Structures are given as structure tokens and as C-alpha cells.
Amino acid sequence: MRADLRTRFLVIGSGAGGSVVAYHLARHGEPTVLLERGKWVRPEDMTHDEPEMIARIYKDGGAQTNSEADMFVLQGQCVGGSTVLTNAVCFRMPEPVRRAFEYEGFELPRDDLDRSYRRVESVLNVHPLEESVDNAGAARLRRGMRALGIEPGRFDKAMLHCIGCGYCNVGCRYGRKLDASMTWVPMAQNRGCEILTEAEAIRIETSRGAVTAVLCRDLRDGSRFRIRADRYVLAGGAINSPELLLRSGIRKDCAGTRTSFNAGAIMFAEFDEQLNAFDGDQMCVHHLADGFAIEQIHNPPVSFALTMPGWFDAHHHAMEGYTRMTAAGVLVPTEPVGRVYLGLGHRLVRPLFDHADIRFRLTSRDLANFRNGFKTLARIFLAAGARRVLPPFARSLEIRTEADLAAIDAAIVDQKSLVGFGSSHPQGGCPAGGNPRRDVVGNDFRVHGIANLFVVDASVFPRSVEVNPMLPIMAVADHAVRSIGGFEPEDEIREGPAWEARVRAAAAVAAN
């Protein structure tokens, strides 16, 4: 059981946002609590047991669907949040979607948060990870692109001497990936902020126009307790956090609103020979296009199945080709139509049933996108020599050439024709600007009428931010402190591991 607590500043949530927030306040000195739902899940506690990893690391276990149940949400729950679970894939945002957001009055200098990038970057050595851990599906898609006209794209990376196992998504045994578990979370600790596991922020308590407590439960017995500060940073991510404002009745009117995705699906190829595309690292190969990109993504073999799609005995042949088989997803950045709110289940059965629903249908013209990123990955794997392509429908289909690609627009009819359609990138919900009649926050971060609430995470995106966001989320919690501690950070951070690891590299130089 755990007593009352009072500090300065109180985060919820340990993710790409909150953990960056909190080792900044640690940092200037600020008495600070961090509260996260999950455990702190070492690497020395990780094995490549998928099913036993995705339960103990996943929100919900990997199960978290919206309402109609023909998509799936994937989000992290343990120090690190979705952190821990990716492939370390960074990304700045793009410039044309930061001035979207500027547009739509959610205005990020960009000055400020070129400085922000470089931060975190330091952080996270973000760097393009060696060929020498690329597995073997890699170079067929560069080989398919090139014959396209389509330079590849080698994706940037968040590791310190990566190896290439291939198990990015069920965490670091090796901890070599470096999430926020492994950097911002333990930096912070290390400058004095107090971490609270196993504990969930239930409800928000307000008083004339202020933050009072959050009510928050022990996950390990039950029991309730309340922490109390003079500012409150909420960082649960695009789901959670309007959830909490929902379950609070702050912002009623829009929380939960303007809720978008990178969301996708994955696309099979098989090749004649074998690849074992399962040895080295998941993620090698990327492009970017108009309305949709084009990532590699070779899962190990548990999860690779649960995306593959077919029934029974077609199913099982086509898993016997795992050796010979590659993959890559197509993700579209989703216009901002979903909606997360409390639902039925959420009022008559709590607590057993206290999760909030999602309610998220593809547009006409993501479905379109879809469309033109699925022919395009198809076209790729054919020049790349692939004997057949295996595309995610719900209608049985297998390209073996061009003269086939035309039943792709005919199989895509609406969001159930896509197998194994989700995403592990929600974003919106909590839409930041400057008009409080639309917008959850304000340009400070502060959410609007309640004097020291502030949200830092994915959801404050006001549109999908069109690729992988864990970078673009670090980098606006580095802006954010600005407004929630009252403070520049320094432009430089020497500590963590990244930073020793030079330390150590330019002491060798010196001695040699």
C-alpha cells in the first residue's frame, strides 16, 4: 500500500514524452514523481519468447482493438511505454506537416525544435544503423526499388552497437536498443525523480480552474492513493490520456477528438531460394511517397504468422515458405476522424471493463491510399524477383505479375478487406492550438481552462505526423519544458549511454 504524496511536478507516464519531461524538471532540480502503469521490465528480464513478452509488455497484451474490432491498436505498457517495443526507428517530422500543425494553430518554431532534435538525438545516437546487421529480404527490396527508379531509404536508428536479432518488438534482451527505459527514464532516476511503477492515474480531481490530486490505484494490491503537486504533466499517450481527461470530465467537448494513425498492413513475399530473413535486424528499407510509405518489416516467426493472411491449410503452406519469404508494410497516415471515448462496457461493468473504446473508420481517401502503396510494394517485389506476392486481404489473392495488380483496387473495398490491418502509431486526441473551443491544449502545452495541467505525448498532434513518431514525440516534450518547468534546457546532455559510450571511445583513441 502506498501513503499520499506531495512534490512539484507530478508525470503520468513514462513514454517518449513523459520520460523526457521528467529527467528535464529532475534535471533543474524540481522534486519530481513519474508514474507509469507497468513494470520496469529489464533487459536482463526479456527473453525471445513472443507470446510471453507481448503479454507482460503490451497494453491489454497486444489485444487493444477499436470498437468494431477490425483493428488493432498496439501501445506499450512498462517503463518506456511504446518506447520499449519499437524498432528504434527515428524520423524528424516533416517540415510540410509542421507547418500543417502551424496551419491548424499548433505552432512549433522551427528553430526551437531543430535544438530539441539535436538533444535527443545525442541521447538516442541516432545514427543509420551498419549493413552488417541487415537480413537477407533487405537487399531484394533495394534490388526491386532500384529497378523502379526508387532510391531506398536506410532507415536512422535509436541503438548503441545493435546486433541484429531480429526481435526489436518484444524489447532489447541485449540492451542495445536505446528506448526510454534505457535512457531518459534512469537518467532522470539517477537526478533524483522518484519512479512509481505498477500504479495508474484513475481520475484527475479539479477545483475552480486547478488540478487539486490525481487519484491514482496500486496495481499490486488495489489500494488508492493520492499524489498532490503544483503542476501535472500527462503523458499516457493518444489513447490514455484523453481517456483520463474523459474519465476526470475535463474537456468533454473535445477529448478524444481528431484521433489519427500510421496505420498499415504487411505484405508477403516469396522467393525461390532461400533468404532466413529472420537473421538480423527487422527494419532496413524504407520509402516515402505521397499518401503512404513503404517500411520492411520481417517479423519473427509468432508474429509473423498472426499477420499472414488465409485460413487453415492455406495458411499453413503459406507459413512452410517462411525461409524463402520477406515482408514490408505499407502505412498511410489516416485523416483525423477517430474518436476516443467511453463507452458502454465502460459505464455498466467498471471496474472490471475500464479501458476506452476507439472508434476509428479509413476515409474514402486512405483506402485510396492503400490502394496505390499496396501496387507499388507489389511492383517492388516482382522486379526484385519474387515468384509470388501474398498481399493482406481478406479476399484470397496472389500476384504473380503485373497483369494481377489490377485486382488489388477491386479487393480493397473498405477497412475489413485488409488482414492483420493496425497500427502501433495512434496519435490525436488531446489536438493542440490555439482556439479552446476546438482544441484540448493551447501552443504552452497547457490544457485549456485548467491552470496547471499540461499534456506531452502523441495526442497532441492535431493530424498524424506521417512517420514513425517516438523522435517527433521526444523532440516537442524537450520544446515543452519551455512552458511546464519555466526553463531552457541545456544544450547539451552528457550522461546516459550514448554519451558514455564516446567517453570510453575517445579515452581508447587517447591511449592508442
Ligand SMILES: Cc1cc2nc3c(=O)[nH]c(=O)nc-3n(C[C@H](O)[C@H](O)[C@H](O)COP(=O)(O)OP(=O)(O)OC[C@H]3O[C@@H](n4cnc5c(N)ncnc54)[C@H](O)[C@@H]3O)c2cc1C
Contents of the next structure:
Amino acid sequence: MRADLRTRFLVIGSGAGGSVVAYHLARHGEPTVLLERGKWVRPEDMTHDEPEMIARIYKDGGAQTNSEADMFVLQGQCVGGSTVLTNAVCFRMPEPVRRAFEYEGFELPRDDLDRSYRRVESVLNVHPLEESVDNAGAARLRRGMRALGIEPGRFDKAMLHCIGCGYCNVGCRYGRKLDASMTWVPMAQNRGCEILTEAEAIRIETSRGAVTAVLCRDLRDGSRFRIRADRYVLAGGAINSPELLLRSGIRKDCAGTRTSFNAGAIMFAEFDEQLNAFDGDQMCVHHLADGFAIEQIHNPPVSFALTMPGWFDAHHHAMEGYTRMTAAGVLVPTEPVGRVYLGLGHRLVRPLFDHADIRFRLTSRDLANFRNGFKTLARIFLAAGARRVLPPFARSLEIRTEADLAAIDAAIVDQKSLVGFGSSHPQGGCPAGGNPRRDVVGNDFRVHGIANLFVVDASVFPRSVEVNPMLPIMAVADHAVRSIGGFEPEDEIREGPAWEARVRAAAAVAAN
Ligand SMILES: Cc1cc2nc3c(=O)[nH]c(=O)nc-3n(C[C@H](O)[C@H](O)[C@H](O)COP(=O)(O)OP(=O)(O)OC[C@H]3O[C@@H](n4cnc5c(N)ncnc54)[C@H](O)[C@@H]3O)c2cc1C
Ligand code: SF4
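Please give the corresponding structure for the form predicted in complex with the ligand, as opposed to the form predicted alone shown earlier.
Now the full complex is given, and it begins with the chain already shown.
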């Protein structure tokens, strides 16, 4: 049972957005509490048991879907949030996207953002992935891309001394991934920030245009307590932040609107030779195209099987080729037509179904991008010498020659056509912009109409950022500190050596 608390800043959510803000506030000497629903799972407590780890660090044990249950939406629920689940892929927000955000009314001055990127990248040790940890599928994809005149991209990653174990999505038990639980959160703690884990914000209480307290539940025993602060920062992620606003009756007119995703599904290719592509980093190669991205993703066995199309014998037969296969996803930045809302399930059976609903359907433009993306990827696999390509379609299809590609158009009718369709990159729901009637937060990240409440996470993006969002969210959070804290973040962050010690400690434990 926890007692009521009083602080100057309360940050709700310890993921990409919240952890960066909490660090800067604490470093500036501000009394800060960082509230996190999940547990702090340390590298030494992580394993390569996929079902066990997914149950421990994913929201809803990895089972969050849209209301029609034809799309999964993956998010983290642990200290460090979804960053703990990442492949540590780092992209800056493309300049056309920054301009498109500006067009929507969300202003992110380029020079300020560049300064924020430099700070964030130095903490995350962002660098091109070392070739030494490439998996064998990467060479096949590169060969296929080059044969088609496409220059393959090498990912930048937030890692230190990665050994390419291939299990990034269940957390790094070797402590080599520089996610928020390895960087910003312990850095904030070292600067005096109080980290409250297994504690959930359940209602934001307001009076006369300001937040007076946040009602919280201690998830260890179900008891309730309140945190009072001068300023509140909501950073629960693209589904949870609008949900908490809606539950609290704040901006009910537009909270939960303009939800978008980088959404996708995985295509498999089987080769004649043994690849053992599970041995190495899961994501080594990419290609960013107009309307879609191709990103290699070679999953460990359970996740590989879960996304493999086919039933019973067909599925079994396909999985027999595991050691000769590699895989890549087609990722489409969807239009912002989704909605997070408190649906009938929430109102009628709340104790059982204590969640917001997610409504999302792919538009015809999104579907066209998927058709182009899967045709391009199938061509790449064929050019790389694949014996057969297995697309993730409900209609069973095998591609062996260029002539088979025409069937892809007819196979993708709507999102139910895609097997294993989903997203690890939900965005929007609290869109930022200067229009108080349409946007939830202003350009200073303050909720329109609430003097002391800010939102800083993926939910503020008014449309998809088009690339993997972790780094852009962290940079935007770094930029937001000016408005939230009223000070300029320190230019240089020199807390890096602490990683070396943590990585060495985690490596020593993993070796035993
Ligand atoms: C499997 C997977 C792989 C990914 N790989 C990459 C990658 O390689 N590169 C990349 O750029 N992006 C990647 N992403 C996406 C990236 O991790 C997210 O976009 C980013 O972390 C979102 O940041 P956020 O601050 O919005 O939310 P999150 O990082 O999700 O953090 C939100 C936190 O708030 C907590 N919270 C929510 N509500 C409450 C509440 N009411 N009370 C208390 N706590 C609460 C949650 O438990 C969570 O810990 C991946 C995501 C997943 C799921
Ligand atoms: S060692 Fe490398 S590949 Fe393995 S989980 Fe850690 S960061 Fe990912």
C-alpha cells in the first residue's frame, strides 16, 4: 500500500517519451516522480523463453488487438515501455514528414529538433549495425535488392557490443540494447527521480481548468493513492494516453482521434541451402520506398510460427523449412483514420474488459501500398534465389516465378486478407497542433484548456511518422522539455560510462 505523494513534476509512463522528460527534469534538479504500470525487468531476469517474456513485458501479454480482432497492436508494459521490446532501430523523422506535421499545425523547428537528436543519439550510442552480427538472410536480401537496382539500407541501432543473439523483441538479457530501461530511466534515478513501478494512473482529476491530482492504483495490492504535482506529463503511449484522458473526461471531443500506425505483415522466403538465419541480429537490411518500407525481421521460432500463414499440415510443412528461410516485413504508414474510444465493452463489463477499444480499417490507399510493397518484396526474394516465397495472405499462395506475382493484387482485398497483420508502432490519439477545436495538445505540448497537463509520446503525432518511431519520439520529448520545464536541456549528456558498467554486469550474469 502506498501513501499519497506530493512532487513538483509527475510523469506517467516510462517509455520513449516519459523517460527522456523525467531525466531532463531530474537533472535540472526538479523533484520528479516517474509512474510506471509495469515492472522493472532487469537483463539478468530476462530469458529467451518467448511466451514467458511476452507475458511479462508486453501489454496484455501481447494480445492487444483492434475491436474487430483482425489487427494486433503491440506495446510494452514495463519500465522503459515499448523501447525494451525494440530492435533498437533508429531513424530520424524524415524531413517531408516534419513539414507535413507543420502543415497539420504541429510545429517542430528543425534546428531545435536537430539539437535534440544529437543529444538523444549520444545517449543511445546510435551507430550503423556492425556486419559481424548480420544474420545469413541479410546477404540474400541484399543480393536480391541489388539485382533489382535497389541499394539496401543498413540500420542504425541503439546498442553497445551487441552479440547478435536474435532475441531483441523479448528484451536483451545481455544488456546490450540501449533502451530506456538501460539509459534514461536509471540516469533519471541517479539524478534523484523517484521511480514508482507497478503503479497505474487511473484518473486525472481536474478543477477549473487545471489538474489537481492523479488517482493511482497500486497493482501489487489493488490499493489506491493520489499524487499531487505542480505539473503533470502524460506519456502512456498512443493507446493509453488518449484512454486516460477519455476516462478522466478531458478533451472527450478529440482525444483518441487521428490514430495512425506503421502497420504490416511478414513475408517468408525459402532457399535451397541452410541459412540458419536465426543466428544473428533480427533486423539488418531495409529499403524505404514511396508508400511502404521493407524491413528484414527474422523472428525466433515461436514468433516465426505465429506469423507464418497456413493451417495444420500446411503450417507444419512450412515450418519444416525454418532453417532454410528468411523473412521481411512490408510496413505501410497508414492514414490517420483510427480511433481510440471507450466502447460498449468498457462500459458494460468493465471489471473484465478494462480497456479502451481501437477502431481501425486500412484505406484503399493503404491497401494499394501493401500490394506494391509485397510485389516488390517478392521480386527481391526471387532475385535473391528463393525457391519459393510465402506471402502472409488468408488466401493460400506460393510464389515461385515472376508470373505468380499478379495473384498478389487479387489476394489483398481488405485487412482481413493479411495473416499476422498488425503494428508495433501506434501513433496519434492526442494530436498536437495549434487548433484547440481539433488538436488535443498545443505546440507547447500542453493539453488545450488544461493549464498544467502536458502530453509527450507517440500520441502527439498528427499522422504517421513513416519510420520506426522511437528516436523521433525521444527527440520530440527532449524538445518538449523547454515548454514543460521552462529551461533549455543541457547540451552535453555525459552519463555514458555508466552503460559500460551495466553492460559488463549483465554480460557476467548471462555468462553464468
Ligand atoms: C515489438 C516492438 C518492436 C519495436 N521496435 C522498434 C525499433 O526497433 N525502432 C523504433 O524506432 N521503434 C520500435 N518500436 C516502437 C517504439 O518502441 C515505440 O514507438 C515507442 O517506444 C513509443 O513510445 P511512447 O513513449 O509513446 O510509449 P511506450 O514506449 O509504449 O511507453 C508507454 C509506457 O507508459 C506506461 N503506461 C501506460 N499507461 C499508463 C498508466 N495509466 N499508468 C502508468 N503507466 C502507464 C506503459 O506501461 C509503458 O511502459 C517497437 C515497438 C514494439 C512493440
Ligand atoms: S545481444 Fe544484440 S541481438 Fe541479442 S537481444 Fe541484445 S541487442 Fe538484441
